[in-house]
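Have a look below at one chain only, the form predicted alone, in structure tokens format.
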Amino acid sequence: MGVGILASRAIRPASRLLRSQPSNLFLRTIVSKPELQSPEAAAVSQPEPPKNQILPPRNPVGGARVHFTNAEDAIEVFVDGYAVKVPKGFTVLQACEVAGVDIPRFCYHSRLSIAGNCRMCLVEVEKSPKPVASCAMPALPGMKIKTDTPIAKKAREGVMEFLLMNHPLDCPICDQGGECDLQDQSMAFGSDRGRFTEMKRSVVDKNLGPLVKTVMTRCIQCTRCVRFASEVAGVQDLGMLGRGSGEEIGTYVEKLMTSELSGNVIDICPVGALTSKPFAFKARNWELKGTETIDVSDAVGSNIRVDSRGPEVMRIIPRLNEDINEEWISDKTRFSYDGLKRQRLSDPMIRDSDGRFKVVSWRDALAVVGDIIHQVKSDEIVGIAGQLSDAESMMVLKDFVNRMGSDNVWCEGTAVGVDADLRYSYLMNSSISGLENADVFLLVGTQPRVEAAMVNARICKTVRASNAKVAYIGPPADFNYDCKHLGTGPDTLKEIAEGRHPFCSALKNAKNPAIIVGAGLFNRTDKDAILAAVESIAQANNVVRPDWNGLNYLLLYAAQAAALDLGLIQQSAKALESARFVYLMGADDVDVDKIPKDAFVVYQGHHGDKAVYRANVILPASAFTEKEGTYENTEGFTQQTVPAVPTVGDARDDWKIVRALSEVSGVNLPYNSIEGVRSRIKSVAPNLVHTDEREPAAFGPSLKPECKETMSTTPFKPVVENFYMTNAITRASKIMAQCSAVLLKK
């Protein structure tokens, strides 16, 4: 009787349950492919292609083309039945991506050594017993790769579900999210499901300072920013601690990452481990607009995308230029962009007789500044140019002060008697990209690694890759690579015009040796002696040869190279002290004590910075990222910057300011567009004109006369004091500020 009700009790909620389902339910089946179970009998299943047929070409993977230098170095492997040619030394991933197939890969990337830990870019060889890395394997004379065989699909979905088996599903709120090559490749190479019940781990995240976010737990171990931080930014803060799952990315001893490099580990990342924390939770990237422009924060211009939302800028990243920046920028480069929205100067304004400024219309500061400088001298007229001046503005205002009779018009950075008649004397005549040709490296009175970070990048990429020697005469640096001090001031640069210094030996004995001088040596009473010795050193030691121009000059400010090519040279070393009227055109960086207290100071510009609280009229202008401008960078190649946002408030492009003003005045400049700007431009330096063009100096040291002058012993002293405050918009930006004092410890 008990037996029986237990029974009843057991069989009621079953049936109960059949009773409940409806009658049309689906049942979902699990349905695996033969091929999968038994990738090896598919494989052999698999009919090859007849061999005299003739497949259609494929175009390489991202345009990638292969150049040969000797014919017998080519080597022929044959892709998925296609036949190639590729250079000797190639790997298998190479050879892939040169026959139209992109391989897989997380670990591999083409700039940095190859780690061949990730395991996703496994190929089929033949006559191989197993699946083999393809970025890591060399290809060789006849090997037939096959990137698309069962076992091939059969290894990526396994390596795929060993790397999602730790992996958060934080999707939803990484801001990796659309552009994540884990979320990609997982839904192109992955399973549909994973076997993996336990609980996932989780790691610490690490602090690394104010401008990359780390969520660790998202990490796969890559060793991308590992790799990264030694070889290319030439810091050791990374590296990977522990052993199989308790393995991490981390900095052993807790401490920030101190490169100016830094934010690149941010690109390289396949997954949402290292982000951009200002850029955290701000936007996704599909609601962004990119637009393909150049960075005026130093003289290298590097290529960059201004990625915005409607009028506001929501991030920087770089943009691949081979000759230029590679695919990375500094960090100055990649998050001073908060600064563009901050102190910014949106309306005209003049300062009332009580000292606080008034806003007015264009009409009426145009009409007070036109009054004002037609009751000056011609001779106490100054113009100055700012350092993110672009071209056509420095053009308009040369034209402008000339017109007034005046010839008192230079840019920040040029001093008095600044030598532009032969533009070897400002260029970098190896160009950025012929670094890498050098075998020994003079710096003289520079600091690559604070004046133009991309430049120090290709030094250290240069030490690292044909162990070039390096060495420095200046004050105290911290360089990222092995660096001779030789010693601080001229007198070192003596003993080695001399041939008295015991470093004469490796100039002598270099195949072609580089001297880089600083652009902080223009403002020297002594530089003339300064650069005479420079150039007796590179004549003595066959530095500029035919074939090679190792002779260097780093400059500072992107409207340096053009503003000499344009002559806007100081004349005269009391032009400012006995001024009346000052036209400073973005000029932040100008000594104000020495402008004298009874001068009009017009301040034209697009910030708040520290000149505009000396000027008696604002004219509100365009930033760099709200206009079209031609700029010039160090080595002499020509580059525009393109609009990405609306301009701010009531401002406008400098070139139209000058225009504009010019009319008031009654001295009508001829030209009414920027077309007719660059006509101007053209009549006066031509290679302004030819866009994305590299002009190299046509003469070298030879046609300069004899200096006469004697170098004073006062040592050279450091040009930027704080790598992340170098001009306005930088100074307005709350991210460069955290920097300075967390990174700097100021």
The other form holds:
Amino acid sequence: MGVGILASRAIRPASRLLRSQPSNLFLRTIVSKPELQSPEAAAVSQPEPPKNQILPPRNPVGGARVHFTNAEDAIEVFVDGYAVKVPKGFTVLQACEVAGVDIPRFCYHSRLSIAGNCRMCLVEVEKSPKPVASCAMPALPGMKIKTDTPIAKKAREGVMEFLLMNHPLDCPICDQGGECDLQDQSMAFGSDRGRFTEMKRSVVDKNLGPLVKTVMTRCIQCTRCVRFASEVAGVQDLGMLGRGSGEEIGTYVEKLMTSELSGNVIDICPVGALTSKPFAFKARNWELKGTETIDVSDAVGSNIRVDSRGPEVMRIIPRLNEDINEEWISDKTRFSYDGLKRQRLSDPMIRDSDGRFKVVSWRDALAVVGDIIHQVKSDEIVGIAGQLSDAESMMVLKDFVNRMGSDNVWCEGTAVGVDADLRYSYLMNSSISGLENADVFLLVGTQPRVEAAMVNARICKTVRASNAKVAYIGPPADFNYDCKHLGTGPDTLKEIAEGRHPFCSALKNAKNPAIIVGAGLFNRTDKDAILAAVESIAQANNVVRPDWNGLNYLLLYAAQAAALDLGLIQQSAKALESARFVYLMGADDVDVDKIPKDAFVVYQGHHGDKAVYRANVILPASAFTEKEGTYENTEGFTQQTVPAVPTVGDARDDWKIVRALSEVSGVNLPYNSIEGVRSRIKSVAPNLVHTDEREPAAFGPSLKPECKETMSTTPFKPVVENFYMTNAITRASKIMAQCSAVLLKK
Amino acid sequence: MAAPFTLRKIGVPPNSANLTEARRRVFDFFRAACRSIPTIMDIYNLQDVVAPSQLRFAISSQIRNNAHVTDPKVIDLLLFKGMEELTDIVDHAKQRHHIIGQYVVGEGLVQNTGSKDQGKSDFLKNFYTSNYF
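The structure above corresponds to the form predicted alone; please provide the structure of the form predicted in complex with the partner chain.
Zooming out: every chain and molecule, the one shown earlier first.
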């Protein structure tokens, strides 16, 4: 009744309406044009663009640079009338990106293989009967690509409509809201109304572990996670089961994702199907302030963005850095942030006579330490920097200890006899991105999967791309790429060095051989012999050349490279046993039993971890998310952390504490600002001042003297027992505890 | 000669024309404050805590802190604030711990001639205050 009859009257042929004129003023006749009826008709009626139009210059999407491997092989294609030169193997989507046109996509990812199943990237190509999937179609010379025609737009609207049909109305409770590709692309390219009135399908959730939360109903079956797991992470955990609308992503068997790169699947998923379980329901992305900083959980120095809300770190997201970590970070980097909230030292404390700690003010604490340090002899003073220390604090510590007359200041992880004279002997000389050019890898006493997950990802990428051969000497371990286990100890190394091992032929025939030595070997007594053997292998197989240096050393801690550059090395083995004053700057891996019972121990750090229990005075310092510190990664690339959250309680920056202590002790250090410390660092190790630059080692192995020692026969031991608990922050983290309880392979 | 404003009259005091008049007003204020010290000690029971001379010293040191000011209008404003504070105290609008914390020597005011901070550098002073400097 009512409106319906009026409307039907309006559509019916004109005769009845014409009689009753006045009362029809509120009726609106429906007018239509042929252009609005179908996209083909609209395309016909489009006015032709004027020929020889001068188009404004265009930049590639995201400021990307195009690399032409072969200058003659460039093809010219036309994107929306704009001519652009692309290399030969480029797809239509990549050509459009070079031309500055961002084509919507769900399943395509620049670092994964092409799937072509979402169909969102459809564009119109002239002389093609139907729109083509630009992510899969190779760009041919002279192709005319049009991305903003009605056909392309209609295609996108259609795809969007199909995707949203079975997608649950979860936006208010979905963690991806605000940063969801589906939301953004439906606003930009979707139609404003849907026509779906049936029941939506739902899928049972899969349990992938304590890190990845799955709501598989939201999955749009783009298979990005499947391709990531099999290609980048190297584990074949995930797969697509079923067909058609019954497709489900899962592990088929009740298996957890134990890979150390499993957290990256959260970034990759365009919808809220795979999200971060620790971050679930904690915050929306627009409340968070992102700070671009560097990770210190291992020696790789992955670029991260710390998202914080007020004084609390809410989550950690990777940042793009092509040379180091591409777009991925390991699980330890991503999920150990909740350790920053537990067991924090926030006030200076002094141990009372009854053995309990008492909170004091900074004045009193520094006065006590300053008194005691003058009561011990110079060479009984020992300073140990921790694995998370930044270069500034290590410089000030070394200056202070040296001015007190002692030479015993070193960093954790550098045993006696490690000399820092030649930088090539502790850096990754081929650089992490240079590992992609290697074709044979020999891993000596290192397990990159647990020591530096990003280096492992790079090796995995190389193995996958160019079928590189990998062989390792060390304890048997799981690798996510094919590799041969040559042996467990120095005997195998000796065989290779003398040329008796069958692997030597592979090394000799390799164009770019790479040898990766783990820094865990630096702690062995026969270290010199082992490193000499490695260098002889390098020499015999032309590993170190002017154009390619494949002799790499993989450091374990973020502070090690900077410490060795600044000269924090352990001179005498008995230093700790005969110490009367020990200054631990975040050093938790020190063997506390070695410290004599009557020594006065000062612990300066941010977590109440192992060494605090032996300390006499506690000085609270700031963690890496709260200070601006310089870190050098294992390839010699210097980076700086940026403070994202304020310091906890009464804590101060590390270098400021040592500087204040030096003043209270009467030692006058010639700087009192961070610029002063940096100019001091510049005179010692200028590469640490040039941030975001890699300083390769200047000299090769030719300068090293001959080694006379012999190798012992003890096999190489694994350095990292528990991947999830390696430093003070990760040991305090609840998420890491869950992971190590559930995800470690027993 | 303009009458010195008493404790009861908090109207808008007239502006001082020049530095001399402002200076006179300052001394009038100081006299008024010192004359109200016995009342204050009686109200807040400060007989065993502090001597009147210490309170006088506290007031005079606060005035001396601003001794470098030369603009009569600024002096007027500071006096207005001082008068406001004095009126609050005499009206029992504050409490004992406020007076002890703010004006009794040893806790509140005196950091400037303390023995601990004499020879310290700016770095150390800033370090003791906070992490951000």
